[in-house]
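Heads up, the chain below is alone and in the form predicted on its own; it's given as structure tokens.
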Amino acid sequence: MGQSVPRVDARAKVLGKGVFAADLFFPRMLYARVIRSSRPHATLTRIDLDAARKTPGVYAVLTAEDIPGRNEIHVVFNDQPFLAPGRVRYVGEPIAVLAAETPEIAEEAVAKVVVEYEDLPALFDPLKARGHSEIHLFGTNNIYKHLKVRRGNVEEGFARSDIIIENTYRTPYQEHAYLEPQGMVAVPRPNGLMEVYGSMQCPFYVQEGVATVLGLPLSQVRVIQTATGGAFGGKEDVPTLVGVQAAILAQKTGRPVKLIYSRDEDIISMSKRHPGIIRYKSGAKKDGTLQAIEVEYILDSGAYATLSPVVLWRGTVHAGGPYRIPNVKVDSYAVATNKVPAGAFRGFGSPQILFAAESQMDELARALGLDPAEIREKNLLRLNDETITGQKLSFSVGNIEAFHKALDKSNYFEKKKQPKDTRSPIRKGIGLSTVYYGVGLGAGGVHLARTGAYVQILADSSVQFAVGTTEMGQGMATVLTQIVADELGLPVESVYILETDTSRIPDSGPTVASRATTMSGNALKDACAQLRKPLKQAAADLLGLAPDSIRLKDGWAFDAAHSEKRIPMRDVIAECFRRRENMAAAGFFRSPEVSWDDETGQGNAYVTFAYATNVAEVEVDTETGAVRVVRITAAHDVGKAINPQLVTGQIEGGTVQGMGYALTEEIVTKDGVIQNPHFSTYIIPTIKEAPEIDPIIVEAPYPNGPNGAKGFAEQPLMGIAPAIANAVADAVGIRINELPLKPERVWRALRENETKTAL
């Protein structure tokens, strides 16, 4: 525990032996394609499938009329159909699916499908869509969800403030850019069982979706996760659509069906980070003490709600940042438009609002003549403080420690003192952000906050275990293997994790919200605790000791008081088998209780929080507007680093992904059509742009976490954009309130400022 053992899946991936969905082949397998809408909002007046159906090698072409079960994909609401039933609401919406003998025949058949539309007026701007009097995409006001936080009295708070800063911020769509596109293979079994293999975060979501649309009981659907080449939230809810698309064709034809999305199909049709508009008003005393914030947070959710209500909820809870704020008013809206639905993405609604919140902190500091670090330190949440939702922080608050370690390691104050070289076109700047992250699903997803696990010790002293959460590149398999090995006193090399399979483990909720380590780790500890009893009893009998005096560690059972009195674990396990002990156990874990009041936005929103401070150093070319990130120092409170190397890996990966969000990543749409569905036009950072990254691990143990650990994997991205934006403002003296800070946007701001200064 606490050791940087190598990833258990590293060797297979490095050698190209990982089995991904596209690698699967079954006898008589067919290949699927999806027929999609080319209009953002229209009535389907005619769908002509005759030519496609008559194409040799085509075995099935299905529309909404062919669905045996219910035509719905349940996420939070039931507003999204599996196949459009007569009306389309975004470009790329599925209208029909087909299966053919080869991918080429499937492609040929898709081209023969004729779809005729009667266009309807469409909405692309959430500000115009909200409350639109004539076009109703959801309910009567196009609002999927309105959330509130009410704390203290904001009017009195602003009246007591010596300075008030008010700004509007905008953030773009962000594409997940996972290495492996969406893909599923459905295999019908003779007994009526439908097996679905694929790339996903949440197999139990896929199981529910397949059962609903195919009209099967859950017991007739088995879902197995294949090796998953990245997800970042993009394989939380939308793989259900992909799985059902393959499964309904498999059910109709009685043959296995494979469906692998191309990159451009993936980008135009799958979920993304919500674009956001944030109106933020902050008030503070002359010494920097925060008095009040008033926030309006609007998410462009697209054509269906998907996860928007809960994405909005997390953003709302994090609206104030990790600060003491006595008076708070937040109103948040998830709004329907005729664009591709947005969904889960690393940070889950918080990166948008934290960009605004952390920019406001720097603007307050500038107006008050304070250093940005000074105003933050004055207001940072400490032990026994309350968040904006009234949650008292009674334990595991590593906020201050992370803050000081990041400032010290980056030499922040010394660098701030350095004079600016105004003669050079390259201007240097340094900026920081402080953020916190609610661990787990919180009160917004309490009904899913449970997890199962299964552990089996085999006769040769090796161990198999299974969990309901998934490995998608984040390192879960390695961390959980370390936990099982530690609990049973066996070497890591003797423990093996099985692929996630809905037939092995009870519904364990989604693998999201940085919950895999805490939830599955605790469920595994529960299972291992059951197995330790017969192990300790057998060891005690063999050593002539009491069971309570036995310790299990590193392949040995020994006397806690005299460690030289010991016996190999393989002999203990052999003795258990001789006694016919049960060497298998199921574990389970329910998340501690949380609370929430919809009317006031008050309650214990999360079981605990992780904390981080980022310091960004940049160079801005004032002639081109190009921003180069030179260095990021990132300190993260993770509770306990079970595998420090994986923690630093998460920090490094999240930092670069956050850098893309800050500087280059932007999905461009025109009339609802995505204009840049390729990696040649959607620009993500490469290793060439990656800055020097200095990760710092802070450990403020979480009492209910496995060995003190608390999830944090989303947090490394969340504070990068505001830290970079603050560094750019420090470099050139201009605040840019819209992401990304692409060269043309920075250049335009510089020229506008020059014009303004010259007048």
The other form holds:
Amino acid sequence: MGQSVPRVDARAKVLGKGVFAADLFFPRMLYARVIRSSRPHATLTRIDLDAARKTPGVYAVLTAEDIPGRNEIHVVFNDQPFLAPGRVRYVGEPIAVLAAETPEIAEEAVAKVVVEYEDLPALFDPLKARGHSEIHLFGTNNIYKHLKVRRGNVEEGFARSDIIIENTYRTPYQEHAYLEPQGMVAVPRPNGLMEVYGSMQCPFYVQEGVATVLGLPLSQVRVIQTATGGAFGGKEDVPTLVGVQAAILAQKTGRPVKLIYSRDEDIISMSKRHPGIIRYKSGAKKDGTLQAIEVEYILDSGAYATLSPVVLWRGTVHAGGPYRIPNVKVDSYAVATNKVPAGAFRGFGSPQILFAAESQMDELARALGLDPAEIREKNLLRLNDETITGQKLSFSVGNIEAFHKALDKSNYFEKKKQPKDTRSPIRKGIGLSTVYYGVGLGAGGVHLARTGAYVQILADSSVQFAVGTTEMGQGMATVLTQIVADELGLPVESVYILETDTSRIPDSGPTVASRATTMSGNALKDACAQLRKPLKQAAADLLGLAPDSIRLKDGWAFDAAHSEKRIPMRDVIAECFRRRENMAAAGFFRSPEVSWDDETGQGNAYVTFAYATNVAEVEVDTETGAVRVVRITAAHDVGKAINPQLVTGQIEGGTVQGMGYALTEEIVTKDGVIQNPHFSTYIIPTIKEAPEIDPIIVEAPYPNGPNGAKGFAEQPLMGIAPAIANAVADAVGIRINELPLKPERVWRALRENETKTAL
Amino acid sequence: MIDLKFTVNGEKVTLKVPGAKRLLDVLREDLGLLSVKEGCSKGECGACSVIFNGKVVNSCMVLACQADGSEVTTLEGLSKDGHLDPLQEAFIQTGAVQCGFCTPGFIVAGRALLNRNPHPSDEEIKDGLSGNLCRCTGYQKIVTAVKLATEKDGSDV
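Can you return the structure of this protein in the form predicted together with its partner chain rather than the form predicted on its own?
Every chain and every other molecule in the complex is listed next, the one we just looked at coming first.
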């Protein structure tokens, strides 16, 4: 515990033996393809499948009419069909699926499908879509969800303020760009069971989708996760579509069906981070004390609701940042447009609003003549303070410690004092952000906040265990292996994690919201506690002691008072087998209660929070507008680092994703058509741009977390864009309110500023 | 169809394949070398990197007919009898692996780099790996892994 043991999956992965969806092959396997809409909003007037169906080697071509169950993909609402039933609402929406002998034949058959459309007027701008009088994509106002926070009295708060800052911020679509594209393989078994293997975060979602669309009971659908090559939220809800696409063809043909998306298909049709528009008004006293915020938050949610209501909820709860704010009014809207549905992405609605919130803090500081660190320190949440939803923070608040450690380690104040070299075209800047992260699903997803686990000790003292959450690269498998080893007093090497399989574990909800360590960790502790009873009894009997005085650790059972009185665990386990003890246990965990009032937006939104401070150091080339991030110091309160190397891995990876969001990443659409569905046009950071990162671990233990741990792996991305934007503002004296800070945008802002200054 | 004769991981191989088949597919489908990953199909991500006549290439951009007579090394060719390449060891030790999908390409590109420059500077490491995308690690631990491998590296790999 607390040791950086190597990842349990590392050896297989460095040998290239990780089995990803594309690496699966089954006898008689067919290859699937999806026929997609080329129009953003249209009625389907004719679908001609004859030529495709007659192509030799094509075994099935299916449309909405061929669905045996319900044509519905349930996420939060039930508004999304599996295959478009007569009307399409975004470019890339699935219309039909087909399966063929080879990928080449499948491709050829797709080209033979004729789809005729009658275009309908479409909406691409959420500001125009909200309340549109004629075009109705959802309900009567195109609003999937409106959320509110009402705390104190903002009019009075602004009246008491010495300074009021108001700005509008915009953030782009961000693409997950996991390196492994979406992929699934469906295998129909002779007993009627449909097995689905693939790349995913949430096997239980896929199970539900397959059962619904194929018209099967849940008991006849088994979903098994393969090695998953990155996800970041992009494999939360959308793999359900992929899995059902493969499974319905497998059901129809009675043969295994493999479906691997191409990169451009993946970028065009899968979820993204919502573009955001944030109008943010902040008021503070002369000394920097925050008095009020009033925020309007709009998420461009695309053609179906998918996860938007809950993405909006997380963003809304995080609207204020980690500060004491007595008066708060937030109105948030998830709005329907004729674009690919946006969904989950690391941070889940909070990076957009935190870009605004943290830019505002710097603008307040500038207007008041305070240092950005000074104004933050004055307002940071401390133990027993309340969040903007009225949640009292009565434990595990590492906010101040993370703040000070990041400032000290980065030499923030020292660097701030250095005079700017205004002769060079390269200007240096330093900026910071402080953020917090609500751990787990919170009140937005409380019905899913439970997990199961299974642990079995075998006769040779090795252990198998399974959980309902998934490993997608973040390191869950290793952390949970460490927890099981620690709980049973066995070495890590003797503990083996089985792949996540819906038939082995009860529905454990999704692997999202940085919840795997806390939720599955606690469920495993429950299972291990059951196994410790016979182990301790047997050890006690063998040592002639009482069970209460026995400790299990590192392969030994020993007397807690006299550790030299000990016996190897393998002897204890052998004794348990002789006694015919049950050496298998099912564990379960329900997360602590949370609360939420929809009218006031008040309540204990999350079980606890993680906290972070980032310090970004940049160089801005004033001749080209290019921003280079030199160094980021990132201090994160994680409760307890069960494996510090995995924690720093999450910090470093999230930081660089956040840097991409800040500087280059932007899905461009024109009339609803994505213009840059390739890595040559959608630019993620390469090793050349990656800054030096100094990760700092802060541990303010969470009493309900396994060994004090709290989930945090989304947090490293969340505060990076504002820290960089604040550093750019520090470097060149210009605030840019729209992401990404691409060279042309920075360059234009610099030239406009020169013009203004010249006038 | 062409007769493709080439050397893969030190073994001579003869295959009958369509001349326009991508080397990536020949390696994965015909030879079962599944470490070679397909991430973008356009030579943009490096997940399908192999060493091709001593240089790193994206195998999705090479046709079977171009591979005739060539010498190809995939990740499978770097470890022998369960003994890992120092780079593989270093990737494990430094935590340079997360999801593992880009890992084979990085290790192959790193091996090609170290073969021609056994003691690269940080900048040279970054240049050598700039054709490979990773979305998980933030790259820092990958640079550390390559540096560590240069310290461990045997002369005969």
